[in-house]
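Just one chain follows, in the form predicted on its own, and it is written as structure tokens.
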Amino acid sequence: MTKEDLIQSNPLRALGLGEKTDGKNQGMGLVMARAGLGKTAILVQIALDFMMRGDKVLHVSIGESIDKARSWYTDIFLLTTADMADAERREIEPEVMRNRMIMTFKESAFGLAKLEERLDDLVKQDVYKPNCLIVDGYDFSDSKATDMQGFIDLMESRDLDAIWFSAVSHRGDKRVSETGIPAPCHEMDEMFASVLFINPETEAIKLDIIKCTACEIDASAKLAFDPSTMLISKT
């Protein structure tokens, strides 16, 4: 198996990742689940898909260390390339990982203005210019649609292809939008182009595609999430 084989067979192709329409960005994406069900693992698989295709990813980890975030990439990369020959995996790993930078924030110190400042420093100093942002650990409990508009503005002004977030849902909170997006993001439907929900209420854990503006590429797509490997699969 080659790197190109991995890219083409990736279940995330069902979401239209990597596709652009008239040069427009892919919008913002959201992975939701209750705490501890695998949101970070899914974000890392999304990031690795961008990285495999040669795009640069800035992974923003809120409340976690750089070492913790880095270990996610190491583990998921090994799992996703399990069918690749060892020699080829060792050859492509440095190339792929060069397309990733990790930035950490304490929960109390994170804010859009601070992120913009640090991102602009990287770009102006010609250190790193990402195509995609991964924001893991953002607190949506006090967030409003206007806050998300700030991220949309950031994406457009910095010429980003996409921003993906994780969000914690709670079993006891039954609020949900008309399109099925659970609280605390139920009032932000229009802000997200793609929303995935890890659904543990069935015999096999499903990865529900609640919203996906690019899914006409594979409108019948159904995804699953294996908690033993933390990998996405197509069903």
The other form holds:
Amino acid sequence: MTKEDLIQSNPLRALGLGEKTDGKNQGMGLVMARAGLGKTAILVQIALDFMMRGDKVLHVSIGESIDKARSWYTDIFLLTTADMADAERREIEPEVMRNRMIMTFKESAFGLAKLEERLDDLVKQDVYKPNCLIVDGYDFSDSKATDMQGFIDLMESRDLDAIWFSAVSHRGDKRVSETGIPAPCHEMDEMFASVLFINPETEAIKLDIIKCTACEIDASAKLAFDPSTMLISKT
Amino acid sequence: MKKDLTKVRNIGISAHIDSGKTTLTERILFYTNRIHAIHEVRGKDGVGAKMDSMELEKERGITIQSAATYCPWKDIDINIIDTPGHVDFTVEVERALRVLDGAILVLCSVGGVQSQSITVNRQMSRYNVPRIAFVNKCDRTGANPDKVTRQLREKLDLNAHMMQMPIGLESELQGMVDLVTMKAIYYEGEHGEKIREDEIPAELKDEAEERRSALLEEVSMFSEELMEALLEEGEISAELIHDAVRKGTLSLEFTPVFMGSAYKNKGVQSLLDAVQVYMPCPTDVANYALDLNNDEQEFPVTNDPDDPLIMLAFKLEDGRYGQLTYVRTYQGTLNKGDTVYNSRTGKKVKIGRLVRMHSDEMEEIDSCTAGDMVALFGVDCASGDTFTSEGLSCSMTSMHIPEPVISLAIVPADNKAQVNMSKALNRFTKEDPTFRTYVDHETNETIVSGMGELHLDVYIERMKREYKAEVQVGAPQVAYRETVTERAEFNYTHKKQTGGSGQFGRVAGYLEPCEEGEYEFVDEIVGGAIPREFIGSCDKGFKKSLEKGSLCGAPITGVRCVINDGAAHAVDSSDVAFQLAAVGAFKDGYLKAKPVIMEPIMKVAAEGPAEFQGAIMGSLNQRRGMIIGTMEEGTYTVIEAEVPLSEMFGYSTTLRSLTQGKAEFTMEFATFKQVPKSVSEELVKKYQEEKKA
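The form predicted in complex with the partner chain is what I want next, because the block you gave corresponds to the form predicted on its own; please supply it.
Below: every chain and molecule of the assembly, starting with the one above.
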């Protein structure tokens, strides 16, 4: 298996990742689930898809350490390239990982203004210019649609292709938007181009595509999520 | 009578450089009556601190070697290892942590959690060492134990809570409030040796109550009894709190924070009390040995003095009276005159003298039992060897020894220096597995390699001072490696049959990358194409070839040499002929196996105010660094990157000038990686020019 095979066979292709929705960017994406179901694993698979295609990812981790974020990438990379020859994997790993930078913040210290400042720092010093932002651990319970608009503005002004977030939903909170986005993001419908929801059922965990502007999938195709490997698969 | 192991504490003292840990150790020795006068690290009396026994340590005011000592406190025996703070000496720190049951993490009350504290903490976590924190230098301007405790939580992710609160700070530091007994403690007398307990000053009472409540709430997680007592709002005894704190500490879920100023003689005795109450005894900690007869299966050591002996040599020193071997006993009893087995070499060793070390002085003892840390005399072994009773075939877990990353050429000034240099190198390499040496046969220079510039610098200095070996030192060189990336066949005949006794040998087979180790020799000869007696000669020849690669002259690693065919001559074949044939065969296959140059990559952590983040990142980027990530911690940022060592020379100056001296960095070896093509070409060219010259 080559890198190109891996990109092509990635189940995330079903989400139309890499396609520009309005000619400018791919919009913002959201992965939702209850705590501990594997949101970070999915974000990392999305990030790795960008990285494999040569795009640069800035992984913003709120409340976690660099080492923890980094080990997610190491583990998911090993799992996704399990069918690849060792030599090939060794060759592409540094090439792929070069397309990732991790930025961690304490929960209390994170804010859009600070992120903008740090991002500009990277670009101005010619250190790193990301194409995609992954924001893991953002607290949506305290957030409004206007805050998300700030991120959309950031995406446009900094010429980013996409921003993907993770959000925690709560079993007891039954509020949902018209399109089915659960609380606490139910009032931000129009802010996201793609929304995935990790839906635990009795035997398997489904990955519901609640919203996907760029999707070209056939309606019957579903994504699943294997909790033992944390990998997304087609069903 | 069995020794009561609950009354033994094996602890280490680790910290960022210049946090005052040697001063703290000095005070501990004083209060436990092991020394009778206090000498400062850079004291005017010129004596230096007790634990800094090497002249160089006294002069520079830093601890280079960890010296072991023991001291009695109340009814317990404390074995202490004073560990070095500089990152270049981490092998010393790691070795100490391997054999310790607990540790004191010393922090400066002004500097707080610094880069080396992070490294040391990571090492402690690696070996599951329970720790207590001591916030030192509370007499300094800007002292803030609350800030340091917060940093312990935020930067080191420790559940740290103050067990005391200071009465006054900076120059006003008078004593501490013990939040367990709710008493004020003052350290009086010329050297703070008289402890006076008193009521808490009225103005601090409310704050103390508040802090105690928060502390009790936190530690009640570790004791149901305490939690019940809190809910019932009944009397809470000190024992109940001690018990909860101890449980939390031993499970690594809680870090009690003590404070004081070792220099001003405040707080040290309370810290010793904490060692007694909260630090584990040898039986509290699970240690495992590897069963060498059973595929290295782990099994727990018993700590029982009546069981067969298991002990680990964790440090060697070659002193005036011969080799001194520091050992930690994990089970059994060792008596003077006993014969034990070195499980690595399988050799019998007779224990002639057994001593308890007190820095550079020693005290003869007749026996030691499980849990003890003592030193043996005249035992020939390497650091990390395990000694056992007869019939027991096991080894303690091997220690993590990093590969050396930097080397220097040294040339003795004269013949006398040459002899002394050899003696010195022989001693240093035995003592320190990260310090290595070899002779470059082409240039005839002696090369020493180690973990950093300071590491090598210290050994060169010691060579001059302790062995009177004057040496000229070359510029530091990065320890490059060469390796092969593809399988390649070889078939070489060494033939010299013109006059006199001839030489003949043909060796055929292939080379291939070998990830599992540095070198592997595989004999696949069938039908006696190469006679048995010359197989070893082929191995020798290959090994010789590995000393120097043909790309840049660096040693070759990660290669498997497989021989599957060959030929011999009844008269002209010999050991030498096959060695030379193997050398030729290796040369034949090496370039076809697409060799590459590998360079050491360092994990660099630079920290400084957030406004310098971009500048620091830019500077690391320019040095071929790959930024792994950034960590925003309040007003400062930590930047983690992987940077080739060759690009890091002089970085401290660059970093200082970029950040107005406000940022600092540490680095440790991470891995070897292939150098980029442009760098490789340059190295090859340089090597070719050197060879021509």
